[in-house]
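In C-alpha cells, the next block holds one chain alone, the form predicted on its own.
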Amino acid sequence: MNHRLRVLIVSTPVGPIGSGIGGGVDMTIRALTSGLATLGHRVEVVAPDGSATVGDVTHRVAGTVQPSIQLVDRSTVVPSPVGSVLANMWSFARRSCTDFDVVLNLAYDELPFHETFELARPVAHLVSMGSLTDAMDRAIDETLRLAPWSVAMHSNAQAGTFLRGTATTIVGSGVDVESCSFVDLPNADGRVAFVGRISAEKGLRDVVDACVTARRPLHVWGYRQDENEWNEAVAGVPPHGVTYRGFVTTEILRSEIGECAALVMAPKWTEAFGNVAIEAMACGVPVVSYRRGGPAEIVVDGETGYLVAPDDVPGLAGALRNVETLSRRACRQRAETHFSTQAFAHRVEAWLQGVCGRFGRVDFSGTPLSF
C-alpha cells in the first residue's frame, strides 16, 4: 500500500511561478501540488522570489534568474553562478531534504542532475523539454544510465529526443478539469485560439498564416517573450484578423478559451507535451496541430481535433475549415479520462513511490560521472 509522501518540489529558475516565463512548468506545479494533496501527500515548493503561493508551503528564494534555454545554441553551456536563484534553491534543498521523502526537480538545468547522487534523500527529475543542448543531453543521458528510475518525461516524443530516452518513465500531464468551463457552442464568428509564449519555436507565424487562409479570426493569449516575433507574425494581417487577449491568469484563460472553435498549435520544435491542448479540450475545444511532439499523443485525429504534417500551413488551414464537425463533448471526455489532475497525480505518485523504494539500495560510490 502506498504511504504518505513528503515531497519538496524545486521549481524552474527562469522566473517566478505565475509570471508566465516558466511556460508549462507553472501548470505542472499547480497540477501536482493539487493532485498529490488530494491523494494525501504533503507538498512544499521552493521557487524564485515573487512566486505565487502553491502547495502546503511555498519557500521563496532570492537570486538571479536563469536565461531561457530555448534561446541558446546547442553548444552553449548555461552557467549557474554563485548567487543565482538556481544555486540558491538547490542550496535550500540540500539543507532541508531530510524533512522530506523525495525532492522533485522541475528545472531543465545541469545542476539538479549533479545533485541526484549528492543529497541525503532521493532526487526525481520531471524533465520539461526535449533535447535542446549538448550539455543537457549529457546530464540527462548520464542520469538515465546510472539511475533511469529517477527520470520521468511527459511524452514518448519528448523521450525519443534523448539517447537513452526509452529508459524513462512517461507520466503525461494533467489539468483541473472542473475549473475549465465547458462550452457546447463557440462564438458565432468562428474564432480560433493560440495560447502560449510568443517565441519562435511556438510557430505563431504559421498559425497566423493558416487562419488568414481559412478566414478564421485568431485570438492570442500568452506572454510576449519575443516582441520581434509578434510584430513579424502579425505584419500585413487584415484588420481584426488577430486579436491579442493578453497574458492572463489561468482562471481567466479557462473561462474565455471555450468561446473558440478550435485551438491551433504549430510547434517548430518537439513540444514535450502541450498543456494548453488539454486545457482547451477540457473546455470542449478541439485541437488542430502539427503531428509533432506531445500534441500528437494528446489529440485523437478526427475525434478531438486534427493532426497535419509538420510545417504544412495549408493543411492547418484545411483542418480549421472542418472543426465544427467534431464533438466538443468528446474533447471534454478525453480530458476527464486521461488528463485530469487526479489521473496525472496517480501516475506521478506511482513513479515517486518507485524512486523512494530504489533509494538506498543502489551504490553509486566510485562511479565517475561524465558531466
Second form
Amino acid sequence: MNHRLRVLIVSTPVGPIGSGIGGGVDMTIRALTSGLATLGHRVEVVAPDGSATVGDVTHRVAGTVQPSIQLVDRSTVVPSPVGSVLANMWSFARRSCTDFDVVLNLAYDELPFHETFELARPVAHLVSMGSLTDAMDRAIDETLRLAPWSVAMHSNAQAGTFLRGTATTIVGSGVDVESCSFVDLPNADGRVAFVGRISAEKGLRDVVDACVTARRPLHVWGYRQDENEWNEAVAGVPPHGVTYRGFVTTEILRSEIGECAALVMAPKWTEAFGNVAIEAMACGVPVVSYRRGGPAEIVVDGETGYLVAPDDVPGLAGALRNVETLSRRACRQRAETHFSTQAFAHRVEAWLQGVCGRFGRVDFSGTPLSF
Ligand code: UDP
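Let's compare: the form predicted on its own is above, so bring in the form predicted in complex with uridine-5'-diphosphate (UDP).
Below is the whole assembly, all chains and molecules, this chain first.
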C-alpha cells in the first residue's frame, strides 16, 4: 500500500515561481504539486518572495536571488552567501524538515547537495539541467557516489552528461494535459511556434533561419532573458516573418499554441527535458527538433514530430514542410499516456518512497563529503 508522503519542495533561487526566470522548473513544481496531491500526498513549497501560490502551502522567503548559470564558464563557482534566498530557503528546510518525510530540492546549486546528509530528514534532488560547471559536476557526482538513489533527472541524455549519471533515476516530466486546449485544425497561414527563454542555448537563431527557408510565419512566446540574442535572431527578417507574442502565463500559452502547425526546437545544449515539447503535444502540436537532449526522447520521429541532425538548419526547414502529414491526435495521446501530471507523479512517488526507505538505514560514518 502507498505511504502518504509529506513533501517539502525547495524551489529554485533564480527567481520567484511564475516570473519565467526559472524556466521549466516552474512547470515541474506545478506538475509535482498537483500530481502528488492527486495521489494523496501533502506537498508544501518554499520559494523566493513574490512567488505564485503552489501546493498545499507556499512559504515565501526573502533574500538575494541567484544568477542563472546556463551560459557561464565551466570554471564558474556561484556562491550562496548568508542572506541569499538559497541560504534562507535551506535554513527554513533545516528548521522545519521534521514536519516532512522528505525534502525535495529543485535548485541547480551546490549548497543543497552539501545538505544531503545534514538534515534530519532525507533530501532528494531532481536535477533540472545537464552538466554546466565543474563545481556542480563535483557536487552531483559525489552525491551520486554516496547516495545514488537520492538523485533523479528528467532524461537519459541529461543523465549522460554526468560522470555517474547512469546511477540516477529518470523521471521525465509532466503536464496538466486537461489544461491544454487540443486544436485539431491549426491556423491556415501555417504558422509555427518557438516557446522558451530567449537565450543562446535555446537556438532561436536557427529556428528563425529554418522558418524563413520553409516560408513559415514564426510566433515566439517566452521570457527575453538575452535581448541581444533576440535582436540578432530577428535581424533582417521581415516584420511579418516573426511575431513576438510575449512571455505569457501558462494558461494563456496553453490556449494559444494549438493554433500552430508545429513547435520548433533547436537546442544548442543538452536540453535536460524540454517541457515546452510536452505542452505543445498536449495541445495537438507536433514537435520538430534537433536529435539532441530531452526532445529526442520525447518525440517519436515520424509520429509526433520529426527529429533532425543537430545544427542541421536545412533539415529543420525540410521537416517543417511535412508537419501537416502528422496526426495531431497522436501527439495529444502521447502526452496523455507518458507525460500527464499523474504519470509523472507516479514516477516521482516511486523514487521518493525509495529515498525515504533508504534513509536511516545507511551508515555514512567514515565517508566524508568532499565537494
Ligand atoms: N513558458 C511560459 N510562458 C511563455 C513561454 C514559456 O510559461 O511565454 C514556460 C513553458 O510553459 C515551460 C517553460 O516556460 O514550462 C520552459 O521550460 P523548458 O523546460 O522548455 O525550458 P527551460 O527554460 O527550463 O530551459
